[in-house]
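This document opens with one chain alone, in structure tokens, the form predicted alone.
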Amino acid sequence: MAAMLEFRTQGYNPYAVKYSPYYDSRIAVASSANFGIVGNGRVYSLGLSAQGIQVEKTFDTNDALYDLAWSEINENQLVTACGDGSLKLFDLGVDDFPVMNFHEHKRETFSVAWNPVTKDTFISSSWDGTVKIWSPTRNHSIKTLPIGNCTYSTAFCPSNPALISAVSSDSHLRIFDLRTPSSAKYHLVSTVPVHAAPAGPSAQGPSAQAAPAEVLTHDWNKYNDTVIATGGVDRILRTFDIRSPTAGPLSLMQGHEYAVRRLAWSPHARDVLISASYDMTVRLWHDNAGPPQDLALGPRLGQQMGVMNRHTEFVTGVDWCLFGMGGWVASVGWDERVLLWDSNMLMSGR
């Protein structure tokens, strides 16, 4: 692969990288001293510059970083996720401390999403088993939808605000419309079994039944709002219909040797995403995306573009940025690297 920068987060195993979205230049990174264990947390901006990566801000706390998230209104703000349960709210332009603080989540803070349409909330998941919808203006949360398992991500759908996802070990993805009356299942409209088989007749193709296990992580396709993708424990990349939640998957990606911890779709094609698993790559797939087929033929089998293998430890985050020809991705893991690369060096084949 061609051209790669670098940056070594020394002491620290990061867990999350973000491109901003206000400069294709600037990125944060959320990492933990120990692997998150036991330990200490930073977050770091990184500007992009003609000599490299550059620090532009360090923020040390005082309990592990898991996630982190740009905020939407303000180009000098993000907020992080904590092993203490709370998220902290941090300015670059405020030295050494969090403009705000928000703490109500009873165990660690594994996932925040800021709202990309209204921009005005952000959401947290906690392996407590809740959902927290916040403000970055008040302290307290707006409201809590409970999953009752560990919840390692939640989502906000890319055009509506009102629609939020999670996934937790239970091997479900859930789907909460605030539209909808709280009495009603606190706002629960539809729970897809990630492993389940589908609902009718039997598929004859590729299988989409397979044991329950942990869903890691989610993502939200940018150009069909319908469409959602999942990966975690069992390896596997799927994508679903929310509209169908017992229909099965529409597609399967299979090829990572170990469990897949973070994916996202692209933010310049609707059939291409990315995937970072501890077997220490970085994976991109074409999902074969089409018109439905007859659910007895079972889903498409997605298609590998490409593998990017020069982490040497567990890749935790990726990244698209959201700026210029479109294929540069940012890269963390456990290996104290962060990689920048063009993605369209894999895809030199399609």
Given for the second form:
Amino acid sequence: MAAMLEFRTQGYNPYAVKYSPYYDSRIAVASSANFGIVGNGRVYSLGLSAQGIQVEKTFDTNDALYDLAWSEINENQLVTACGDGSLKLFDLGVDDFPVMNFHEHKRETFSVAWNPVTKDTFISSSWDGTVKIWSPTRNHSIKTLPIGNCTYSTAFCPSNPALISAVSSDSHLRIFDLRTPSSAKYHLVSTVPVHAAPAGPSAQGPSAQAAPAEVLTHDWNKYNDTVIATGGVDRILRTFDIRSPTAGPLSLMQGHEYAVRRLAWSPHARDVLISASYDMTVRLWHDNAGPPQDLALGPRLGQQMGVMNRHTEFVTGVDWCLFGMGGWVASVGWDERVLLWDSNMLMSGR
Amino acid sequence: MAEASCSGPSPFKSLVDHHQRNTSHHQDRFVNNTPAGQSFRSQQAQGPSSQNDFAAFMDGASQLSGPPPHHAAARLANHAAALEPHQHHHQPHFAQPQQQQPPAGMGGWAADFARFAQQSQPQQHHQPHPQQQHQQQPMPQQPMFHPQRMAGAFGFQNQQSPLYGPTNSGFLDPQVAHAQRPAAEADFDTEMSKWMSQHGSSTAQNAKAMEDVDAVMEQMARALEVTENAVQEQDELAQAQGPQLTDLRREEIGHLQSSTPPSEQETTAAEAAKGRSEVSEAAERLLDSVRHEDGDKWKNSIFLSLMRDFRDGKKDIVGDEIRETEEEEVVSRTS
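Now show the form predicted together with the partner chain, given that the preceding structure was the form predicted alone.
The next block holds the full complex; its first chain is the one shown before.
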């Protein structure tokens, strides 16, 4: 495999990495001391230069950091998900302390995402079983959506700012539509049982049914806003059409040997996604999506296009670079390393 | 409905409770002991306050459930659960607010939320065979009142409703609930009549059994009286024989009294041991999941090495740090 750019987060174990939506040379990493079990957190803002990866800024927190999201409205700001249940908004122009602190979650905040369309809100999910919607200018949440289980991941639909998704420990993917009245199930419009068999006539293809398991991560397809991919403890990536919540998965991608910690659809290709796992690998996938499929044939089997095996501990974060020709990826793991590499090398079999 | 007595629930007690229940509370069956003013019917107009209700509920739930926030063992258990084989998946033991009954006095938000959670969660609890489970799932948009669902609404928590998962029908619409309430009560009465017809004879048997119990109790009381008299006579005799025995007995009583209330130090030590074992247990579970791995990555993993130290008691979490345990420090000093 081709050379990689590498940065060490000495003494801190990363949980998440995100490319800036404004600069192709800026990356942020959320990390935690002692593998996030106990101790402080640190967020790094890293810059890519001719000399390699350089630290632009770091911020320390009192508890572990599990996720981060760049602001979509201010290129110098990012928000982090903290183990004490808070969210902290940092500004690269302000030293040491967050410019805003949002603390309502009762347990670890595990995921945060910025609204990519209206850009004026962000959302967080927590082990307290809720998703909260925030404005960066208000200390208190705008709205709370009930999940009822440890909620590992939440995301905005990339094209519709009113649609919010969340996956949780109860094996379900939930879709909330903020345009519906709150009295109607608290905006819940769809619940996808990730591990259930499809409703209706039994499928003939690969079995989509499995025992319920925690769903740890998910992401919206950037080209087809009705398709969401999920991954979790059962090690299999699945894609779903949220218009048919009980129809079962569109495709299955098998290969990881342990739980999938994070996945991300490519911003450059409609059928490519990447995943990071407890098996210490990052894998690149093609979901084999094509024309609308006959559900009676069962889900399609996605294709694993390559394995990146350089991390030496659990891989916890992965993200695509939005700029250039496409294919550049950042991955982080508990080996205290941030690796930047070109996924096209995996596709060409090297 | 909360269980008032100390003993466990039984069908008979449930029946007695039902008969003794104040009928003025019947309208609140659906919302678990909430005051009449906070029933579903009055909740509809309280839109803006629902968020506050939820916050209050979350406060209550977090006080009631599980370990405190930021619990290191819980965080570790989360990763251990992620690594476990899928079929034997272990649910982390933290943060399950939906399993709690909403605290008494909570508003409609909490009741709704609890009901929703109870109907969507049972997959995790009784873990039926996958085949059986998924046969149960496709029941979308059923009418609201099904016997099992009624059982949930009436608080018979031991009965798990099969209506969970993708049904999307966990919430009772206030108007629908109001409209269907008479039907629900009729259903309840029918079920109760059936139960009575099946178990009616046992009531008579119970009455006879109670008579028998009375007779036995009387007999025991008489026997106790005889024994007490004998003990008193022995005491008087002993006092007449000399004071040594009395002193001895006092000393023994003193020992007993001093050992009865556990000291604060002992309690703290027990709590520390408990905390240590939680981290150690989580580490052991995690290591069990990967024990068959023999690749270099797994052998050289710093994280797994730390887990081995936790498991073997060489390291522990003290406050906000990972430290070597005292025994390990002694070993390292001597070597």
